[in-house]
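Given as structure tokens, the chain that follows is alone and in the form predicted on its own.
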Amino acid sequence: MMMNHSWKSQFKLNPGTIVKGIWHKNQYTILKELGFGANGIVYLAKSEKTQVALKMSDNGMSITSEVNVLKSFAKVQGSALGPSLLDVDDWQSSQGKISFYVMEYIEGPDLLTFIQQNGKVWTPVLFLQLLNDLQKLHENGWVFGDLKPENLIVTGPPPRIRCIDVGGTTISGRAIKEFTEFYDRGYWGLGSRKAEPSYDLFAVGMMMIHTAYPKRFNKTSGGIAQIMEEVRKKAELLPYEGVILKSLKGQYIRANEMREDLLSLVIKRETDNSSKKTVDRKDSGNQSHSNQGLTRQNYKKKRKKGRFKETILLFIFIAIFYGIYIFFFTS
């Protein structure tokens, strides 16, 4: 979905252009274009105090709708999924009056770029954050709709997932306003475009798949069979196969359900990895003792040292587990 290109050309603003609100009199200097879509153009601009993102459109109803979404986001306690709303006004340009709103400028790499730069270990961490925020959004009567990696920015440190486009956010029960085919269950023949939590959770499953397919893949036969065939081709997706399948089949009613399953997988993998390392160390120690003919006294010292290391590792694992629990269940 793209906006009218003639409109974009007509209102294309050069760097240095000053946008001054008719009503609030706030002034913004355009720095560069950040992007454009179905309902407007977003610019990076400079206010008196800081850099901001300024979105303008010839569709006043669209502006009003997105402003209402951002206001609703602000009421969701403990969630920072969307940008903060800073100003709403009209600008009297040489081409006529144009509506705009100003929001927090969220800076950082998009979701896929961050994972590619920092490693797949961040995949479950960021998706746990996202599911936590989606749960709060859904509880407040909204469905994100056009959920895709390009709309998700990772800020930090510490890494925190944030959204930069709320244009597709829809009131629960209505028809989805905007969507991108790859993440849309209707496109794959796996459900309606009714705004409900399971619509967003389908998109989350497809985004998890996208982390292993940076260029995505084309629809052929469609349906669950084709998608899961692609999942099974990627070793990094196999641990999450069950979670992805349930999200695609619409078996999660709430985001927290998907989040709990994903968190259980993360904890299980950490436990299994810790146990495997302990067994490997024991095997290595026993082999070394056999080959080198250690004296009984040295062998006892080595076992005592090994037990001490195991205790330290167990303590570290418990601390990590507790940190995960505190971060994800109390955030």
Contents of the next structure:
Amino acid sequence: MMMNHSWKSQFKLNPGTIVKGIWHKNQYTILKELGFGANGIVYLAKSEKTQVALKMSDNGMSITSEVNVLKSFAKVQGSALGPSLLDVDDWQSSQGKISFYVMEYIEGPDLLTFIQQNGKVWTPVLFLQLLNDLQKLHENGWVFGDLKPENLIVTGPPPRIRCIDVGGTTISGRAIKEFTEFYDRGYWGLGSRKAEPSYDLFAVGMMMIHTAYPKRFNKTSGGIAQIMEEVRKKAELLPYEGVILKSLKGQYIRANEMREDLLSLVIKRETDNSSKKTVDRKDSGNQSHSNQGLTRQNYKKKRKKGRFKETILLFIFIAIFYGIYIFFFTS
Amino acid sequence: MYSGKIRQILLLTDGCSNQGENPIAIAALAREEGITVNVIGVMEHDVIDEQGMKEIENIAMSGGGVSQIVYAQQLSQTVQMVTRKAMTQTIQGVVNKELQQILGRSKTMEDLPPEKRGEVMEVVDELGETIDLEVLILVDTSASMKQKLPTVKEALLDLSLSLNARTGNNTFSVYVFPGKKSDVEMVLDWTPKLQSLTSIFSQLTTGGITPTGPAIRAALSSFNQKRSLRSMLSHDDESFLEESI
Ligand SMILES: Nc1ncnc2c1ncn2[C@@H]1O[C@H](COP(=O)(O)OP(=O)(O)OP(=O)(O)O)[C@@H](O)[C@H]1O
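For comparison with the form predicted on its own, please write out the form predicted together with its partner chain.
Time for the whole complex; same chain goes first.
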């Protein structure tokens, strides 16, 4: 049966509750609830000295399934995308036996909150990190599936993107297990729900758009036309337009290709801006990071205004000079 | 591995039945025949009546399936989730039966140590991807469903998108109740292409009564006709799945 509300209230554990595994005999003290979703409740818990995240569900299958994914994540060398798995067990509670697993506690704001708090400069950095991790995941024969900003946490310092909720992670070539409409290419009529790297990259493209539309937007006509129209409405997305378009059209076969395009964009912008950099820094010295982009625009505007004044002054000067010339030399 | 099929009835309704046999009993019958009954209650903004909600839950329970009450806007996600969940449940039931034969007594997956469960789960996942699926969709077209029908259509097209991403084959059939002339009317015969639904849905008319019980019965006979037709054409052994559910 699906998880219903009675289940949720039944297993609302109070802080201080001790959860002890039947098989491995490890003991966890519940500290607080971190959140819940369709597949269970996640608690912050204490194990000996460290803090861990503990996920519980009445659906033992979904626990087992997520554990399988976390185990295979651990085999992906050099990638720290998902939380590491610490324990799997059952707990004999007063209400009955219940399955749970314990994972690394990933602490930090979600992707959009982080960018809001720390500035848009972080957008390309975090997406480059994400694409790097996705590349490794894909190389190992997995597709993340349910990629969305709520499932991406920025830990640190130094800031590092990580993901929680691996419930949608699917073996390449199978049907995507879990998805969220806005990030799902099938929903927009732009592709199948087969687990392929390009499925994830579509979601990455949509997340880039989401950074400029905190409330997202609704599907009207759907298709590439509607989405790209929304993209063109936001100045901050214009530099990424090409990359977004390619990802939505499924033209990136591998995460690395998208990463390289994004990277060369960033490098290009840097070299373009480097001439103004010294002035720019002075100008925004006392501003917070979050409106650096804005400051740059203002600066450009000011500069344009300045040039305009110069031109007018020059014009007046010439006019006066010409007047004097005429006055003296024609009379 | 198993050459079986999964058979499901997916009932989309917004309230209580008021005509004909008791749908809960017919759902129990379906279960005995190896057919799962899933029910989705489609709400408007106001809450569905208490009695209707109970019936929805009970039909799914006695039909061995999954039920979910949902607002019309979230229908697409729910339809595919319910179908997938029910499929996994059925497969798990089969796998548990297998386990009992191997391990004896009343052992199920939950009795295995967590490490072993993972391996069993891989088998369940694999089957979910490759097994053939037959879904008979029963759409309530009583008057109150009128404004929801476009959403129902979207949700069903979305379902076929999800299922067609699998390796296994899918066949769909669609019935509406009440029909134009009788309690139940077939609008789409068994086909792998649910997309043909688009033109049919715009022509649907809605009408007074809600004969849920007779609708489920009609669905059962459609499955049985299909089955007997198949066994006439080929004499291959009834698959493991069909027998063991
Ligand atoms: N490892 C973790 N570290 C910190 N917080 C976590 C961790 N895992 C989960 N959470 C928190 O718990 C919430 C619910 O977890 P999760 O998304 O895994 O549940 P779910 O049932 O799969 O939800 P969904 O319906 O979104 O699929 C998350 O939104 C997050 O806030």
